[in-house]
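Okay, so here's just one chain, in structure tokens, the form predicted alone.
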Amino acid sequence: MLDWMSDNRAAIAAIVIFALAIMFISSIFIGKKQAKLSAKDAVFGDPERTKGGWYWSVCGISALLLVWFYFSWGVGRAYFPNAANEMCQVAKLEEAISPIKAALPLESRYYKSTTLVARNSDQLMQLQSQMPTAAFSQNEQTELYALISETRRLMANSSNPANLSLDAQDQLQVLAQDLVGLSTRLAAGPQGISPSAEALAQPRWGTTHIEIPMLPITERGVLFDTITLDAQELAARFVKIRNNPSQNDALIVDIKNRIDALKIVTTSGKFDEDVTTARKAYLKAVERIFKRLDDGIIFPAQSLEGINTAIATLDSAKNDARGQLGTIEALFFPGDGIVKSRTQCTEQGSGRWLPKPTDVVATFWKLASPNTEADGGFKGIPLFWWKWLPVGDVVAMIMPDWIADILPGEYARHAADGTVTPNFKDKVLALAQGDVNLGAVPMFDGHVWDSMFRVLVALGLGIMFGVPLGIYMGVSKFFKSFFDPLIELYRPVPPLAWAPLILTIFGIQDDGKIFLLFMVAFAIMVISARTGASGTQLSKIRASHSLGATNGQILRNVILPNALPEILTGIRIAIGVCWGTLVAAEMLAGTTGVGFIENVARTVSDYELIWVTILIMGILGLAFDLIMRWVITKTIPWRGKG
């Protein structure tokens, strides 16, 4: 069932998107209707008016999901499942002709030859003005100026249309005609062609690690794929065309010989180290520009006009052949479309880093599967499941070994026959070390449970120690004056600043992470409890004294209830901060937990898995917050009604 849903996730997404759109529109309609009904009774600022309103929650959630579907290309995949494959074939053609376009003023403002001429001219001018005259003799300087001038002549000869060889002219003319032929074939459309059986058997878009099927699965895609093969051959022919005017033949030999002569003088002459270094660097710069010009890649601008016109015609034919695909891409595929690399087609823009909701759900169900042998869970550990926990391990964690050490007597000794008979002290030690079989109990297990366990234990310890201290700091001058500087000294420090130190001391086990979270929760609970206790109305305390209440009774029955709203609010805040700190700590050092999963996903750029961990953390945080809201409602129902 799950495999079928995974293979048909695009169709399922289409149904979900339609339902979300209906929910969004309906919730707005219901919300406006309810607002009209309660308009006369509503009073601005009344907390009661904020209760209910489930329809606005539906409106917000559906709007968020619709935006997610749209910008992740989920809408495009749901209603146009073949569009990405066709866009991939178009991207193939773009990649094929990119070597030709790189030489033309289509994707840039200038011909590549124009850019090369301008850049080399500027560099030659800089060389002429920055010549290290102290390193060369007067005759050598004259020779170098002449070499720079001759190098400029190379560019001038290559840029002159009259010097373009007949062979290069013929090759460019034939190439332009062949490009026009590709445009004609594109304009004719897919006639008598159809996708192959191999192409139709490819996995659907996004259901495997291959993001988009590479082989064309539509007639239009086959047309572009066929044209691409011929375009690749034309591009290969273009990059091999060279402009080597005959006027440059003798000039190239002369410049090379004169540069070599200066290099021989530099290596064999008796110059000091600084002069030798300066001469070599300058000659190398001159030779570098000369070799670039010797490649024959500078063409007269007029000679490439035919190619430029042919490529522009091909682009126009390509856009016409795309048909409605261009409109679909513009409306339902926000971002930069699809780019073809060497071996695959990849989504660009928001579709690249924002996985589709259905893909995230599929990844989540794979992680949630407890069958780790069938690739469920993550790294051989389930996401959230249960296991049998030996009771002896629990006892060993609680019971220290020194209890056996302080018992009277000695541990057992081996007898003459080589046997060892444990005594009472040995049995107590075995119990403390978890070596006694006391049965097993069911216990939660998995990455999510490990993270929850660390948060809950640290939060419990923070409440246990932080609330009493905070209350006493609110009522006692000694406690406030003694502990306040200590708390405020470490509280502003970001938790992650402590993480390297604590993880170094405790290691990567749970105790280090729990202690780090405890530091976070402890400070928050101290501040919350102190604020609540110090905010108790003095009239209530004096009234209690006048009625004969003891200090303990006042603390339990007056100050603690008054501080309870602040304490519960502090718990809500501490849970959120602990989650954020825990995930960061698990990313720094850990082998289990939600943060560990995200860290591994980050290193391999698995965006779907990253979003799964983000959603897991968000859902768990929301669940904890809802629980705290319920606790607050039941514990302090008077809040906001005084």
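Positions refer to the first chain, counted from 1. Basically, rigid core = biggest C-alpha set you can superpose within 1.5 Å across the two forms. In this text the structure is predicted, and so the values were computed from the model without any measurement. First, how it differs from the form predicted together with its partner chain.
- In the core-superposed comparison between these two forms, T276 has its Cα shifted by at least 2 Å.
- With the core held fixed, the Cα of P132 is displaced between these two forms by 2 Å or more.
- Residue displacement note: I148 has its CA displaced by at least 2 Å between these two forms (rigid core superposed).
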Contents of the next structure:
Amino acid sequence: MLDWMSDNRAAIAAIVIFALAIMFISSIFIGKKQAKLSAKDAVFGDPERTKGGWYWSVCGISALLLVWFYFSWGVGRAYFPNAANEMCQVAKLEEAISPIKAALPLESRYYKSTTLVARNSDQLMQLQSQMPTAAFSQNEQTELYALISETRRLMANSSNPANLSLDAQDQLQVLAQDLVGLSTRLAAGPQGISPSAEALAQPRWGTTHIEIPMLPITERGVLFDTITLDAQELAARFVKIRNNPSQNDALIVDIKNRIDALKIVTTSGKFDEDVTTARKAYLKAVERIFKRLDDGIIFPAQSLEGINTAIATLDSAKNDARGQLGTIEALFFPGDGIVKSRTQCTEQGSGRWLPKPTDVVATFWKLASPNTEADGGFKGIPLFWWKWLPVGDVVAMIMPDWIADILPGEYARHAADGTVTPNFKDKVLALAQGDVNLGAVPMFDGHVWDSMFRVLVALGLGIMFGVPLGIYMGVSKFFKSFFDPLIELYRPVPPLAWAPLILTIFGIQDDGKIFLLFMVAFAIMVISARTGASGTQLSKIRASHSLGATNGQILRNVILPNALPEILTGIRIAIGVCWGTLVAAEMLAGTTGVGFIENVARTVSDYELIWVTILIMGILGLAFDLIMRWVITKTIPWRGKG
Amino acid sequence: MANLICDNLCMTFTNPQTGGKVEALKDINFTLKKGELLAVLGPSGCGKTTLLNMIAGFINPTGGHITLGGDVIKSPGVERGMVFQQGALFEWLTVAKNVDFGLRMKSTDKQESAELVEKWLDIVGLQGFGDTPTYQLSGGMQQRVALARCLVNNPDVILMDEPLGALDALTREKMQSLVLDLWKETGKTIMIITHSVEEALLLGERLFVMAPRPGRIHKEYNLPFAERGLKESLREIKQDSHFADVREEILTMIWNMEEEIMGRA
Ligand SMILES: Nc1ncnc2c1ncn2[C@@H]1O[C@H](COP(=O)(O)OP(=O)(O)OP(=O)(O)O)[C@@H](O)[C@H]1O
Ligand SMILES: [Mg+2]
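Please could you give me the other form, the form predicted together with its partner chain, since above is the form predicted alone?
And the full complex, kicking off with our chain again.
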């Protein structure tokens, strides 16, 4: 399936993109036509205006999908399946010459030598001005000033082209020539080289977990690959070249001895502790700069000019050799392109964190497969499926053991012949402990169901307790004033702030999460039922009084239905908030649920899985909301028309 | 005899925040015999609604008392039906369910209440609308539902607070005829508050013109037009010269009261 999709990716993508484009354009047309057809009314905010308009939804969704296709490099991958591999080879070359480039002003504005000279001069200047004069004698101070200026001389000697050793001169020259040689070979193009069988046997881009095949599968790729090998060697040679002018040899020994002499005096023990520490610190600072300068990494600027030009030439040769690959990259691979780091090439930018639509579908397919033996589902649990639930377990969960205990009589004793005959009391106990086989009923199962179950149970409990309390709070001073402070105190606290506490008290399994969600749903239901109840028109209540209704009847037949719109809106909000809180709670703890999947995916940076879970959450949230909207229009058609 | 008697009725509202007092009604005395139709007229804020609410039992007077057939009124009861200006229908129920609300609260037999609802919908001219949701009705139809809902309970007294205030002229006239017909057929005591002098003259067998600050009955009339309205067309009655005289007299009276209020304010 995946291979087939991979082989026909261009066609599939073409169909999908074409269909999306058609949908996008035609929905705009339909929308415009409809807007013309429907007469413009003068009243702003006529609720009828927001009815219908599916075409605008289609327009928005298809636009979003097209953007997704493009920015995830889905288009790029479909039409230029080899581009990633080639870009990887280019990236290899870039990485190979990066040690040389780092020393040149091509990427960092300055020669590395220039930067070193500037920085060390600054630091020497600072040392000079910050000398702890109290810690050193007059003579020593003079000596230190001398040492600092000697160190400066070291730098000056290294920077003077006249002092550059013949050996180093030679090496740099050869290297520059070799680099130019590489450019020439790149410009000559692939001549008679072809990809190896091993390379061609690699899995294609995006068909396995390792995204981009490393070995070159095109001629151009092979060219870059072979040149990379040589470039690596050149780079290794470059970093070994040292500039140690002969003028510095004696100077280095001299400075070293003089610093050592000062050190010996310092540790001779004739100073106080503070003075010793101050002297040691200062000498160490001087020595550090000196040591940095004695290993020959500063070159005269002119000496590197040749290399600089050679690398620039190589760069432009590289760009020429890339040919239209550069354009393709700029157009279809928005972001930072493909980068080589250590052992593999990776997509950078939106190509990395925004998975391709096809990959998302494949990941979802695998996740949705109920066949957990064949690697379906997640961690051995299906996404959304069903299973047989033993009725005995349910009975045992509802029925506490003490029911058996309070029955009259005694539990059975073993008889003289070594057998135990259970009596009625024993049988009841077995029932309460789930040891009786009562058959099984089909029941939903899986991560999604676990999440949904938690939300629905919490919501049910929230409605069951929240609505009556809210209604009473809406009509009674006692209920309002008694419960208001309690609810208003806990409600503003974000549910996740309660989570650590509640998960500790109720455990990380369903109980804790359900209770957490219950708290959320309860507060929302109380508030909405209360608003609805207290908004009942006085004339309606008076009319029902005159019609002979008792207080209880008014509560049930007038105030409750009157609060129904608010209650249903409350449920709609509560579902949304519960759903959001649940996912966050599942990320904190637990071993099932959609949030749990995302949490695992996060730790292994599996972006496809992360997006799949995000989409599942979004779609389920949307489904809940659509159901609630439907319920609202069905049950309270009078809303806004009273 | 189920006479409605107001005895030295006083109502003073106290603003809980400022402690300021408003004398909404002061020393109201009248007797409304069974079967009489009383219209109450007066400038805005003279305490008409307050009076009606007290008779309905929604609020209790601060002085004096009201009796119906000898019993002091302390709370709302089925024997005093109420029709509000905006109907106050239950929009989550159908027309029939609205009408039989009172019967359901009393757990009347289903069959019996269905027949009663049918009968009253017929009388108010809404036959066939039983299953319509009330929010789909026009204003006049909603007012008829409110009337039927009140009448199905068979109250002794019907109290109406500007029941036709929100209707257009034509619907209004039809409803006025309906009220007169109901009055004749059922023989109920009716007390109707209105802003329209014409309506008060047409419907009121008796008519109180109230004056504000403190709210009191300024003048009482006994009028023949309601009786005549049962036989003649209402439009003809309006052409009557006697009718026009009384109308002018009352209009001037109310006008002067309004002037006085403005002058004092
Ligand atoms: N609940 C209340 N609290 C305080 N004052 C009130 C209350 N209800 C009514 N009043 C006052 O009592 C007076 C009479 O009010 P009422 O509603 O009875 O007037 P009305 O005659 O029905 O006026 P309208 O014709 O405008 O309906 C007004 O001054 C009003 O401000
Ligand atoms: Mg009023």
